[in-house]
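The form predicted on its own is given below as one chain in structure tokens.
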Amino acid sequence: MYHPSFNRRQYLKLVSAAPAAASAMQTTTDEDRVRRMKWWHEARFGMFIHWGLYSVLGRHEWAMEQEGIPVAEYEKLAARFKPKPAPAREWAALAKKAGMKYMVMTSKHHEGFCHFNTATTSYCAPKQAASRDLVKEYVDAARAEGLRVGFYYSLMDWHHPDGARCREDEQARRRFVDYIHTHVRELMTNYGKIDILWYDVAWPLSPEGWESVKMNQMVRKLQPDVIINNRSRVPEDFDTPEQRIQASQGRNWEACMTMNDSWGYHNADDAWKSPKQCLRNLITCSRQGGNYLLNIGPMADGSVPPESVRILSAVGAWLDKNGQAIYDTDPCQVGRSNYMSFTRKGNTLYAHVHFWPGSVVSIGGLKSKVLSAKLLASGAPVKFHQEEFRVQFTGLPAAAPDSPITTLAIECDGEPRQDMDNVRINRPRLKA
């Protein structure tokens, strides 16, 4: 993943799709993409897993580069990377409990260590101290919980001898691209049906240098229903704003975020987001028609940090009662309030009150006629009064009835619409 000290302008160029590549990558029709991505749009919420040798150090997934650790020194971590039995079962159970519908695990991060069995190198979990295929364990665990399966794969590789010199040396490029394509082929061949292929940093080559179009055509031949992100430097199926929520115009998108400030396990990173903040992020993604991929960074033995478990358990408890306001929702035009956020499904507007105001909740500028309202979690009806410039929901408890966010389900006579300009311009003013 992106790190703050990595030149951001360079990074944005890497993940942006070049126009030439965009026109070349016509491997699927729009109709086919809609079919393949239907489940993904309905899901809204997934688990990202960043796990690698860096978890042994416990100092962030970019430690090898940021600390200038030599390859010969760093690769010795493989002898200390000995996960406990079946940690992926814990991840999958936690994802299910959290209300997540799919998982994406690092099969190879920038450090170059492969969690899967590969014919290309001995620098992989089955041939090192772990002595087993950790990708297979993950796939089996996700499927056992009924979750969709995704693979993260970093094109950048700090370990491979051609990982940097491929930029200047054509023979090195040929060897390195063959190495990368072989990995992708192995991942798409050896683990059954794969739902998502999530590439990361395409340094140092162009899409032509990576032969990305050819690579992704191979992927689709092996996995006809797979969906692919944009980080092989061709647009493919969806965009991937990182550590921010930014809707893409006319494109599918998924915001990927951490629960603290690190993707990989960092034993001193205590900048944890609250369950409320994670839920607000999920609500915002859902409102704007995108997905939310929330990361865990397991420890070296595969255990999930307790704070991650606490946060995701709280998120899941909320979704158990309010999930219909998140899953399979439609883009929502209503969005203006300083203490609540909104999602929509058809003509139902969901008002998510994250700062409870007391016994009256008001929405300004709602143009649609309200037919009924209720507290979503309990189903208790809510009284309301609607006038031209606002609708007020009354008789509510003085304290928030649900934690950490209370949601009102509001039935309207059509798609909910908000016009704050009407409030600002036409609301009666006092006479001069």
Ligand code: GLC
Given for the second form:
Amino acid sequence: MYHPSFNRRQYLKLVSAAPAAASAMQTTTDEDRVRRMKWWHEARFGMFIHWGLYSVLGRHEWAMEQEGIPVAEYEKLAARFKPKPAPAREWAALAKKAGMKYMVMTSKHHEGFCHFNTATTSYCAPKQAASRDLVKEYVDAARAEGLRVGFYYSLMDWHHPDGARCREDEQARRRFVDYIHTHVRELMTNYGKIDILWYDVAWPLSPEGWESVKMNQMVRKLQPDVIINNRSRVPEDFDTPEQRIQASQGRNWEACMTMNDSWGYHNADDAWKSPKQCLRNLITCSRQGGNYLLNIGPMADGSVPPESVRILSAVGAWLDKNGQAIYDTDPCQVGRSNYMSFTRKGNTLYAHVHFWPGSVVSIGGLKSKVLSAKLLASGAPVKFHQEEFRVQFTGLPAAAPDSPITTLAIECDGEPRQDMDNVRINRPRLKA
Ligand code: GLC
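For the form predicted together with the named molecule instead of the form predicted on its own, what are the coordinates?
Below is the entire complex, every chain and molecule, led by the chain shown above.
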């Protein structure tokens, strides 16, 4: 079973399409996955951090490729990458304040620069101007705030001499795969308990070419509790829809998203989402049993762009009061409304109103009987009136009582369910 809310039959249907391939790719059991991922489901919300030499340029983390920068020219950025002392402490404090429960930092992005100490190359933070192990700093900072620790690691590498020619040259492939596996071993060995391994872009090899199964078996031996994503071209523990929220059927999933349009620091990207939009995304993920990994792109010195601090502080202030509607929630069947969205925990339905309608909030087609209702943030009781086709919550203030979203906690007599077909078909019509 992938997620407690999906049953074994659904899962078996999923893998039976290619039984041999699926079982050959298994590096763990379904039961163990449920055990390892319990905290992750409860957590719901994590911080993604994209930080690298591209932060010096401040033009997005793909600048090296998209601007066609020669390796020899790009490498020189390492001399200018000199972060201030312990910026990861600021990130971890911000993540905590934002209500995030885990962090995932780029240990190496496509540019190939390693933030960790490695025996394989001098193109790494401790051996360049930064002069220290930035992965270690990050791990210590996350742990000090009680946050779980994840490593992003890009398989694709624009810097390594064999990173592209490994496609058709077996000796190059052998060298490159050994290089990559060594990094993964170092990351899984030198920093204590790691909670998440977040691979990225598996260009240009197949899972066989990367020897992904072997690599992940090694990872699980070194880190028996680790949770691995699907981007080493082996399904592993969870799917990673990017810049969109898409629930996977019968699979764990986490939507990763930026706060503006760039993952890495971009000094001119002003396409910031509002705190309300970020919260709506988090609610949408929670409703469907998924997680939300929201990104910051620190500047080269490690400072977090002020807009990101502002957005995350507002998100955290809301979660402080309304977090029980997000963390450790169950998938929610109720979903239809033009001014609110929903999450659920047991028999409690949380109605998150993002466009406040005034003194009456109505839900159509709710089949369950409402027993009581209150405003979640203040605890103030809310009156209601329920008929067959709608329930109305009345006597509410004309202006939204909470910002940027007001949440009602609605206690029902069973798991809250909605039937909009019933409304459309059976709501009595006027006589002809
Ligand atoms: C993509 C991009 C990358 C970013 C990642 C996050 O694969 O190449 O820059 O790190 O998505 O999901």
